[in-house]
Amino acid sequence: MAKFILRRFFLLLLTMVLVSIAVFLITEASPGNVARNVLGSFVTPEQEASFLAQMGLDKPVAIRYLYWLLGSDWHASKKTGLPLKRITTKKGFEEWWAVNEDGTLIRWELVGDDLVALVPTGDGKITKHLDNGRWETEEKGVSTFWGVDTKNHVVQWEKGAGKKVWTFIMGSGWMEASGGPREYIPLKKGFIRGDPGVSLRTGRPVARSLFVRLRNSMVLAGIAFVIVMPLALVLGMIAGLKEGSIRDRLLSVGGMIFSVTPEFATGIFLILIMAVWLKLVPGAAVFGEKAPWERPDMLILPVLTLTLVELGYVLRITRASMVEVMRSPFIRTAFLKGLPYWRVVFKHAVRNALMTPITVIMLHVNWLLGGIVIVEVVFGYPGLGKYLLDAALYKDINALEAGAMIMVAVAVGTQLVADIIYTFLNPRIRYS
């Protein structure tokens, strides 16, 4: 068992590192331009491609690849000559600073011609003063400086260049400037490092997003497992006992009728009947900054349309399974032997007939977690579907491949745990 575990181990390696390959490449083919559909169709020539250069999408794709799976400080440490360090300030935001030799941290801006450091001070103020010997003269008479910005850049400034840069200020719009750099190296310390970058639509970490966006997803998800999975086990065994009964084709029926109806369909139904009509609970689940957990109230309808929506296609599965095992020739010899119906049934029949809901099972867990962008959307639940869905539609490249790889590892992990079960259900299935 160790050993088949280790294997899956490097599976999921491998399965992560081809699935964000294959998503970096669609996206990068995909129609679309990242710069106007974050900042608007009207944005200037001169003020897209400045906007490209500060986020390092004017960079080849396998250097943008490289820099989002490894992390880019290690190489922009090379171009500074010192080494950098992230750190995380009393008000919550994160900031990247330059080790200078005496271990202080230390930051620059281009004011004019002058090179200006910036030092942080133990009071927590910053202190500035002229540090224009750090220029460096190049072969053709230019003279040029390698530093960290205040924006999270490692950069290159060019003496007297006064190249133009435009810098977008929420509230204020797209600012024009002198001094700026010309090139830029965003920071980020990579997905493997647990920093997948910043989200080029909103501006944050994807990492803080996402982690938001995927608890409120595995809470939704959660409710709707523990609740849908053995209610659909059961109804589906009970269904598969007696084939062709009344209460089989009620059943069938009624779970074929939930499965094929869409989640937009029945959430809409339930909205207008359980929200408008009846007024019991509310149309949406619309948390802002609170945890799904503080309003209970707002998780029913979602819930209940996963329910309804997963409850027919596991219970018809399972059906299938149970007739398919009580026809078979073991079980025809348990009845000839005249061991007790039930006992039949629940030691030979339950186990086996299990084995396929089991995979459908595990399978489901993957799309409850980031499938169920439909109902997300219905409900205005803040999620991880809903999430990747918003990150599609602009491009946002880092956030589609932080959650691309939560939702390989929860796929490679689920099967993991359904091929543990299989052991327990059939004792004759052994991994080596």
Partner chain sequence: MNGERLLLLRIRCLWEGFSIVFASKTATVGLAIVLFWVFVAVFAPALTPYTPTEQDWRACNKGPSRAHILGTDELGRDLWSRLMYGARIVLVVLPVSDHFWIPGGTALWGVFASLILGATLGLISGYHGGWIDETVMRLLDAMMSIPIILLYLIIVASIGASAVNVVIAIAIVGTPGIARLVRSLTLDIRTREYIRAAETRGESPWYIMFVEILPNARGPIIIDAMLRVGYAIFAMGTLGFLGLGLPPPSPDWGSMVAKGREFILAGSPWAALWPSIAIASLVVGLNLLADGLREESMRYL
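Residue numbers count along the first chain shown, from 1. Rigid core: the largest C-alpha set superposing within 1.5 Å between the two forms. Predicted model, so just to flag it, every value in this text is computed and none were measured. Compared with the form predicted together with the partner chain:
- Here R201 does not count as shifted, since its C-alpha moves by less than 2 Å between the two forms after the core is aligned.
- Comparing the forms between the two forms on their rigid core, the Cα displacement of K337 reaches 2 Å or more.
- In this overlay on the rigid core, L363 has a C-alpha that sits 2 Å or more away from its partner position between the two forms.
I've shown you the form predicted alone. Could you give me the structure of the form predicted together with the partner chain?
Below you will find a single chain and nothing else.
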């Protein structure tokens, strides 16, 4: 058993690695780039190049994948010759600093031809002093320096080159400045060390925005799950009690209709009936900064849509399982023994009929994820699915990779859990 779990866990990791590589390569191979998507089509080639360089997107794909997976700080630290450290400021920003030989933190900026060192003092202030002694002269008389800049890159400055640099700031537009470096390495710790990087689209850390989105999605899926499970299991049992009866036909055909109708169609029907016609609940889920549970009325329609779609599926699985159990010899024996009908149903049939649905439901999480994406788009619900869709459309690779990894982990993880539960429910199964 332990060996089986270990093997499956290994398979999970392998799948994640394969998917992450595939996402990287496919995003790479497809037309268009994130600079055009974020900055609009009126961006000049220089601005585009500057943006791509600052994001580190001008590097070869293999290097970028390694930076994404393992982090870039170890590589950048070799260039600067100083160890690098990530700190979180009181305002909650993440900043990278180089660590001096004496243990103080240091960053640099270029003012004209002069290198200015920024050193934080203990009380939150930053002192500046000229630090031109650090220039290193290459051949041909060019002075360069690898250091940490104020925007979390390790950069290589060139004395007197005065390269122009364009910085795009969300909301305020372009800032043009001179003193730009030759090369940028954006600093990050790497995915396996728990840092998925910065969203190329918004400039915010992926981990932080993804956490909120994931929480919202889990609230949605969780409520739907809690409603669907008992309801679908009970209805499925009722339908499966007597195969071919009116009740069975109504429930199973109704369940089928709900489960095969695309989520967006169900969502539109519900909006039209509940929000436009009856005016009971709002037809969209726009939370702003609020958490979903602060506006429960906006949760009703998304949850209901998800519930209807999932209800049909689980109901049909439960029904099929119940029908099979009711046909089996031990149920006939129980009836022939003269046991009361309800006793046979509850004591003998239900317990055995529950086995398949519980595991199949776990396998169904794969589908559920797709349903959640659509429901979130229909209602404008700020969840993981919408985040992923936006990331894919913008080619925001860091956000896309992080979202994809979570989805794969959830899908494969639940399959593993399903297998384990199954061995407990059915001890005859042995994995070797």
